[in-house]
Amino acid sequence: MPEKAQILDQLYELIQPFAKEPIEFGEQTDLIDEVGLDSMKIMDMVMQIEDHFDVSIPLNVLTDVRTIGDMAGQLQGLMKDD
């Protein structure tokens, strides 16, 4: 299982194409307010993340995801459960 720092680095690369404008990503970067994701972009991003990490992210998990760090924590938990 990858460490959270490794997951974060991969998430930064996966999320970058979805950003409205180039920004410096960090663990506390807000996916909606700072990255500028709307509901359609979030679903596209989730599909890419699922493919990349070979996991299935339940929709109810997304309600707890606000930042990139939140997503990394959820992914870490999902990969541990495998």
Contents of the next structure:
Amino acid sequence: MPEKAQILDQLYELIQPFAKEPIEFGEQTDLIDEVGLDSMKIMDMVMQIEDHFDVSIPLNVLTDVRTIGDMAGQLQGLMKDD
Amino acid sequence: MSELLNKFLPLEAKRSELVAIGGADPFHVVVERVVSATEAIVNGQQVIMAGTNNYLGLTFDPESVEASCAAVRDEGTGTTGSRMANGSYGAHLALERALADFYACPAAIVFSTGYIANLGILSTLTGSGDVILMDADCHASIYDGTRLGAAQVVRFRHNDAANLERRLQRLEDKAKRTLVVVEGIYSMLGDRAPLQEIVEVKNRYGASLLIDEAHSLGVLGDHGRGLAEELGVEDQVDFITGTFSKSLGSIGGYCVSRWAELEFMRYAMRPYIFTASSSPSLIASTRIALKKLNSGTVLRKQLWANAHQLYQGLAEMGLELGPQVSPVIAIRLPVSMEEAPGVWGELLSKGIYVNLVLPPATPDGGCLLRCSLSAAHSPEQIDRILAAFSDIKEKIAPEKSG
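Now that we've seen the form predicted on its own, could you pull up the form predicted in complex with its partner chain?
Everything in the complex follows now, all chains and molecules, and the chain you saw is the first one.
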């Protein structure tokens, strides 16, 4: 299972194309307030993340995801389950 | 003003901005008078209604109208309560029998709307420990149904059976406790599910399949039963949901299943238990409309002739359309959300009403003009729709590259 830091680095790359303006990403970066995503964009982004990590992310867990770090945490959990 | 309403102010600000730029208000369309199944007075002007989902044009069918009137006189204007509390009327049960016979299924449940049918089935059929795998382009009623329930919800890429398979693979043992959800015809672009591939995949993993035939009832299949009939896979589909508010010209929803145990879901579905049942007049016209739908192919053939005429005409203008000919014809607008209402308003001023669909309701984030055709449209009306589009085609055709 990859370390959280590795997951984060990959997430920064995957999320970059969805950002409204270029900003510095960190674990605490808020996907809605800072990256500028709406709920539909988040769903599209989730599909890309799912393909990259070969994992399915249930919509149910997205309600707990505010930051890139939250997303990394969920991914870690999902990959541990596999 | 209540503090709680603050969050809606930006929506109204955006609407005002769009209306000010476009000079037309697609958010407050008032149909001042209905003239026929295909014409109405809007903004004081008689227009052709080309966005009503009235696929078979049965809203003014004389026999349906008469049955509705008789039901109001005999049984009153409403049932004033739910079927669980107040009891079912004989007509509710008769409609359920008619639907079960129509689909050759042992079980059918009638709901108060199509939205509520999906809310009831999706929230209750699967529960904690089960999984819903839904096409990403599914209707809001399906999304909302899954949110009301306790199952794990995962989306697969639109019309991508390989993506569905990858997700079933990941589920391992849980694949058998998975409900795959697709639609016969997708409401925004008019494209169909690749149902044979999806059936093949779900069978291999032992999953169950639900298809929403809201836009395909009366439209596809030799008998109008929808995409599953058209592709010969009805015996592989576990649950079919649909609506009375399109081809059947009334209001209501249903679920049928090849499993008789569907019947037992009545005792557990909150959207079935805690809502008033359909009024006698709605049930009466729906029963007649279902008979008409089932009695021949004349209306369906006319609907498809109209669809081909409009799709071909719009394609010849170089407009960017949905991928398949269908009674739902979507034109992708190469304009911003700010410019789209103006384009829509121009069509309306030329006497053509279509749906303007703005993001986030569109599948790919762009703006759409969405037409839906009816068997009741005449070829002359389709010509008038085409003439109006032709007048504005410079504004809505994609720029040619090179």
